[in-house]
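This document opens with one chain alone, in C-alpha cells, the form predicted on its own.
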Amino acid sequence: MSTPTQTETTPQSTFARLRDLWNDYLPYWFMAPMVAVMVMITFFPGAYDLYLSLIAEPTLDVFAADFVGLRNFETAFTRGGAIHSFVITITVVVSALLLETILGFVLAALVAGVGSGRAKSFYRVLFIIPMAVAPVSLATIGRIMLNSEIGIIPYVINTGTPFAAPNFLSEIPLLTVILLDAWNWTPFMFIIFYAGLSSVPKTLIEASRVDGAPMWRRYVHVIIPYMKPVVFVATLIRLIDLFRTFGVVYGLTGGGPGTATQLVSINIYEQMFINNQITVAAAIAVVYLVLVVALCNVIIAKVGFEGVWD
C-alpha cells in the first residue's frame, strides 16, 4: 500500500485552508463590497474637502499643490462670515426643531384621540400635504403668500386684526424662515409621533386610567416614557436634516436681506460659486462637517444609549 507523497498532499491542504478561511470569514466577505462602497462615498469626499481646505489654489496634482496650512480657515472666520453663519444656523436649527417637535406631538395626540376612523384618515392626509411640497415650490409659494402687496397672509392680518402686517421678508426674515420650515416639516414629526402613539399598549393606558391619573399625567408618566425611542429617532433625523437646509431658505430670501438668513450651507455656496473662493468654502465645510458629526455622536452616546436603549 503506497503512502501519499508531499507533492500530492500540498495542493489539497492549501485548498482546504482556503476553504476554511472562506467559511470562517464568510459574513465579512459578503460585506466587503458594501464596506468598500461606503468608504468611497463617505470618506473620500471628506478627505478631498480637507485637502482643498489646506491648499492655496484647487488642483488635482497633490505634489504640485501649494499647502498653506490653516490660512483658509483663518480667512473663513475673519472675512468669510463663518461665525455669523454658524450662529444663524444654530438659531434656525434649535428653534425649528423645538417648534416642529412640540407641534408634531400635539397634532399626533389630537388625531390619536379622534374616535372616528374616517376623520383620522382625513386628518392624516391633510397634515401630510405640506411635506410633499418641493423646496423650490415652497419658496415660491412663500414669497407670493408673504408679499406685502399681493400676499394673502399680510392681507388677512391687515383686514382681520387691529395690527399692521410686518414685511415678513425684510423685517422678520429669520422668524419667517423658521415658521415656513415648521409648516413644511411638522408633518414629518406628526407621522412619526402618530405611529409611536399607536404602538403604546392600550393596557398601560387603561391601567393608568383605572388608577385615576388625569390625561396630562398619563402622557407625562406613561405615554412619553414609552415613546422615548420614537421621539429620539425622530428628533435626531430632523436635527441632521435641518443642518442641511438650503433650498427653501435660498429660494425665499437668498440668505438676506444682507446676511440675516445666511445659513452655513448658503455661505458655502456663495463662497464657492459667487466669490470663487473654493478653498475657503472647503474650510467652512470641513468645520461644519466636524461639528455636526461630533454633535450627533454626542447625542447618540449620551441620550441614545443611556436614556433610550438601556
Given for the second form:
Amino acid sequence: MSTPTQTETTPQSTFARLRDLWNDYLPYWFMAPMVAVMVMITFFPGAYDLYLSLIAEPTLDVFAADFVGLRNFETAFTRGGAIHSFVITITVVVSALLLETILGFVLAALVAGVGSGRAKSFYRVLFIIPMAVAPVSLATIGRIMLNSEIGIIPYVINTGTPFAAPNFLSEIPLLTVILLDAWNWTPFMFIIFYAGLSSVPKTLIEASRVDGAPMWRRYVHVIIPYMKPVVFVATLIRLIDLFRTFGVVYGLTGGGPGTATQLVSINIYEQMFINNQITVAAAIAVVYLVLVVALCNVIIAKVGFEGVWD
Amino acid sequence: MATTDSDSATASQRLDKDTRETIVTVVRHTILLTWSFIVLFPLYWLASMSLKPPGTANSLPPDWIFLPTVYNYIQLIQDSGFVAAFANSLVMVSASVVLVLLIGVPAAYVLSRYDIPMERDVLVWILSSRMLPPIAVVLPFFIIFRELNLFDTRVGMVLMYVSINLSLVVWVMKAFFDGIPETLEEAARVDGATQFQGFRKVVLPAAKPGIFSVAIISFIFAWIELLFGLVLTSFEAVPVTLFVYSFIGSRSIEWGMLAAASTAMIVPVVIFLIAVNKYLAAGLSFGVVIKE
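Which structure goes with the form predicted in complex with the partner chain, now that we have seen the form predicted on its own?
Expanding to the full complex; the earlier chain stays at the top.
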C-alpha cells in the first residue's frame, strides 16, 4: 500500500529537493563555472608550457615524452634571442608607461581645470577616441602615415622643416612603436586620472587655495597624495596590458628590421610558427609568465589595491 | 595709469592676476587643442584615404580637396572574405560576451555578498588571469585545441574571448554589487522571495547599467584581439582583425581598401566607447575607481 504513494510523490519531491539544493548552495553554484574557467585559463597554460619546455619534441602520448632538462632554456637564451627580446620588451614597457602616465596626468589636470562644462565634456569624449583603435588599425595608420614614400608625416617634415625625415620603421622602429602605443593608450591613463581628479573633495582643494598655496604645491601636497591609489591602479593595469603588446608590432614591423622590435611576444610567436621550435617557444613563455606574474604580484603585495578589500 | 598709490597697487595687482589667468587659459587650451589635433589627425587621414578614388589615395603632395567616393567600401562589401570575417567576429564576440556575463556576474555577486575564505587571494587570482601574456597562453591552447577538434572553430574562439574578459567582468561587477545596498534583497527575502529570486528580480535590475557597460567594454576587448585568431584559426573562424591584417601582409598593398577596412573596424567601437563614457574609467580600472 505504501509503495504507490511513494512513487507518486517522488517526482515532486525530487523537484523540491533539487530546488532546495539550488537555493541552499546558491553561492557554490554561482562560483563553480567561474572557478572552472579560471582553473582552465590560469593553471593549465602554465603547467603545459612548463611541460613542453622540458621535453624534446611535442608528442601526443604525454608519458612517452623525452625529457631533456633545461636544454630548451639554454637554446632560447643562447641562440633564440631571448635576452635581446626581454631587454627590448622592458625598454618599451617602461618608456611607454612613463610617457603615458605623465601625459595622461597632465591632460587630465588640464581638462579638469577647464571652466566651461561643455568644453570639458567635449575634450573628455574626444580624448578617449584613440582607445577605439584596434592594434591592426593602429598598425595600418602607422604604415600609411609613416611610410617614407607615401607617408604624410615624412612628407611634412621634409617639405615644411629644414630637417630630413628619418625612416620611422627602419631607423627608429622602437621609438615609433612607443609613440604609437602612447597615442593609442594615453587616453586610458587620461580617463582614469580624470575620474580620480574629479573624486578629490572640493573642500580639500578649497582649503589649500585659501591658504594661498600656488597651483603646483596644491598638486604635489594635496591632490597627488590623495590620488595615489588611482595612479597606482592605473599604472598597474597598464603595465599588465603593455606586456601583452603584440598586434601593433606584428602589423607594423613584424619584429624587424632584423630583430630591432622583436618583443618577447613576437619572439615566442616566431619560434613557434616560423622556426617550428615549439619547445623553445615554451621555454621563453615559461620565463615570461613567471616574470610578469611575479612582478605584478610583488607590486600588488607591496602596495595593494587600497579600498578594494574589505 | 597714474592714480592714487593704493588704487594703482590693487588695480595693477588685479590686472596682473587677470592677465595671469588669461595666459593660463590660453596656454591650457593651446595644449588641449594641440592634443585634439594629434588625436584626430591620424583618424581623419585614415578615413579620408578610405574615401579617395583609387590611384590618388597615396599621391604626394596629398590631395587635400577631393571628391569623396565610397568605391573602396563597395569593393570591401563585395569581398566575400571580408564580409564572412566581419560576420564571424560579430557572432563570436557577441556569444563570448553573453557567456562571460553568465559566468562572471553570478560569481561577482557571491564575492560581493558572502564572506569568502581568502577573498583577497581569490580576487588576485582572478586578476592574475589578465596578467598572463596571451602569447604564452596560446601555445598550450593551440596544441590542446587540435586534440579536441576546437582548432579553427567558432566555439574555440568564443572560449578564448571569454578568457580575456572574465577577470574584467568579475572585478567590475563585484565593485558594482558592493555599491548596491543589501537592504534591497533583505526586503525581498522578507516578502518571501528565495535568495535566487532576490538576485534575479531585485539585484540584477539595479545592476543593469554596470552590466551594460561591462558588456560593451568586453565586446571591445574581444573585437580588437588579433593573436588568438592568428594562432587558433585558419579559415572557418577567422575574425575580422586577422582579415584586415592580411591586407597589410600581402606584397602589393591596396592602400584604399586597407584604409576602408581599418576605418570600418574603428567606427562601431567609437560609438560604443562614447555610449559607455560614463562608466569607462571604472570599467577599465577593474572597478577600482568607483571605490574611491
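Numbering follows the first chain given and starts at 1. Since the structure is predicted, the reported quantities are computational estimates derived from the model, not experimental observations. Under this definition, the rigid core comprises the largest set of C-alpha atoms superposing within 1.5 Å between the forms.
Treating the motion between these two forms as two rigid parts, with each C-alpha given to the better-fitting one, puts Tyr288 and Thr203 in one part. A two-part rigid motion is described between these two forms, in which the smaller part turns by 38 degrees against the larger. On rigid-core superposition between these two forms, the C-alpha of Val37 is found to move 3.3 angstrom. With the core fitted, the CA of Leu21 sits 13.9 Å away from its counterpart between these two forms.
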